[in-house]
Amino acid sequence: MSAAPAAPAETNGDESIVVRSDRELKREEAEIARKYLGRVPWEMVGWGLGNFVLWLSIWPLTFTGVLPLWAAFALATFSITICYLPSHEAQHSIIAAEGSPLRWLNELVGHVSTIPLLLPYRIAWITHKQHHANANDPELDPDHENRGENWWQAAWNGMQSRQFGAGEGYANALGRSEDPNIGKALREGTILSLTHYAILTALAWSGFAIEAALIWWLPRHIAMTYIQLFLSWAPHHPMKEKGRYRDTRAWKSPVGTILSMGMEYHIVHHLFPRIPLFQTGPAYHEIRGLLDERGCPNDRPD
């Protein structure tokens, strides 16, 4: 029996405009990004142990006075502040998938590159799984504590949820998790919080409290500010709508690709999140005109 027929495409009662099916522009979509998939991002593995090694050679170069310390504080702000995208990477399993020879590799930048941040890889994706799941959502998403109507707005509100006893969102959703790895990840949160406590006496109690906070506390926190204006509120303002296709956006950095950690092309990565993040640029200018098509919100005038 011959196959049925497909439906013929719409017009929307212009016969010059096609309106494609839905099934139609995801095969599209699904060729394109398939065009990115499978590489091994082995830049995103230098930088992410290569940062971390930069970050704990600033301890001895600045305690033996080789590095002086404004130019310590800077450096730190810096490792500390790129810290996250290689976790990130690793988060979705695009160096390694689960089950391939080097998973291994995947799991260490994903454990070690987020270490002066202080945020615990299993914690890091476990509420990440939750923020694509639920994104923009209110009650869901943990990022959602990060919303402002402006970048100073969204600033404060995140850095009111990294005070003591805020950050419900992030408590939330690691409170309803079901991934088997909770307990886990819960334990390495604790140990990391308390060495890194256990370290910042240790160095005030020996006469290094100056060192200390602006070679760790300091910096992350103003890592923390940045990080969550460019990866968490940028790419979802005004953080309203909800939807595969609505939850995030494409638009035109002030401060241009490489400042903004590449978040421009956000909503490639939504749509399909094994693409690597040096790779959603192109592919975000190759499928661009389907996701026209389709209305997403579009906020880059090239």
Given for the second form:
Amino acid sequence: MSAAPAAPAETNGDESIVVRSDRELKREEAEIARKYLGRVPWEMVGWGLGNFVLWLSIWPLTFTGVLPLWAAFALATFSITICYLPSHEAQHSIIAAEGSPLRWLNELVGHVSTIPLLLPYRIAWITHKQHHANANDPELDPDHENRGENWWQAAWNGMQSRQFGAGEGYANALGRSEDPNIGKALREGTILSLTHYAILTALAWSGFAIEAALIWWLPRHIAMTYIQLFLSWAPHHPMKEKGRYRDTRAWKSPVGTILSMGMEYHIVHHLFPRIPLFQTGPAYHEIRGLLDERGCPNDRPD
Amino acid sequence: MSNFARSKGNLNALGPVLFGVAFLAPLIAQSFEAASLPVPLGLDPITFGLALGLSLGVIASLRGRWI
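Structure of the form predicted in complex with its partner chain (previous: the form predicted alone):
Let us now look at the entire complex, which starts with that chain.
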């Protein structure tokens, strides 16, 4: 991981401006980060588990006619789109670190929240670790498959990467993984996928094919594209530079912070992955001066 | 990993055909019925669904992708 130009404290020609060393900057960054670490993000626990219950409840509400199909489709698309982030907090052990009393809750949120997305927790974590370690590396970053000059190209590339015959990205990352949990992760992935298709088939041949398509199959594909755009493409665009301070950026989303799922401050997440999602904004505003000093990518006008 | 890779290869080849028959066929049939659309060639909705679903699955399997 290369850092920005590191040098001992010196002046930059203008005697009034002191250029701080890499070590000093790191120390100050860590001091700021410490303020945002350690809190249990209960809002993410509620989000993850509550959203899963919401998605489950769509099924009986639709079958009993309480919820019209168009509303079920809209609600399911929303629910599946937002289901990844709580699992992401769990992947980084933000809810509870290993060995702590609430670790079971961390694992529960991680496993349960992404079931509608068909993304098993262990597969998500194994591939996400590779993303953090190799962000923007065309060979080693599993999320590099979402590259694109613009959002529609990125969306298309993302859809192509999800085709059953595509061998890049996540498939490669899993294939080269030496993680001790890889066997279990692959088994869970296979069971989840087979269960998904068995449920779709059973519903379809029982006369509920349209319901199955509009509550799970299509919303999942829309959600995957949205997640790939806002969690992979936008924060790393143009996906060309590598290194701790260069592989992601701060940016201003044209659709706002909420619709871009807080990813405008993704640079904070890559620097300090254990800062909860809701704290990345405040942490960014506090740390921004130091990042600017390092010349980190910053596409926020404010 | 080799067993996994082999199984994955088999699923990649068979998966789209199975998906076409098991899911797309009834989906196509029920969509025609729900929209009260006339089924081409005067076929039963499910017969047409099976023919179209199977064809789409075979094409996807040969191409290695749906889109």
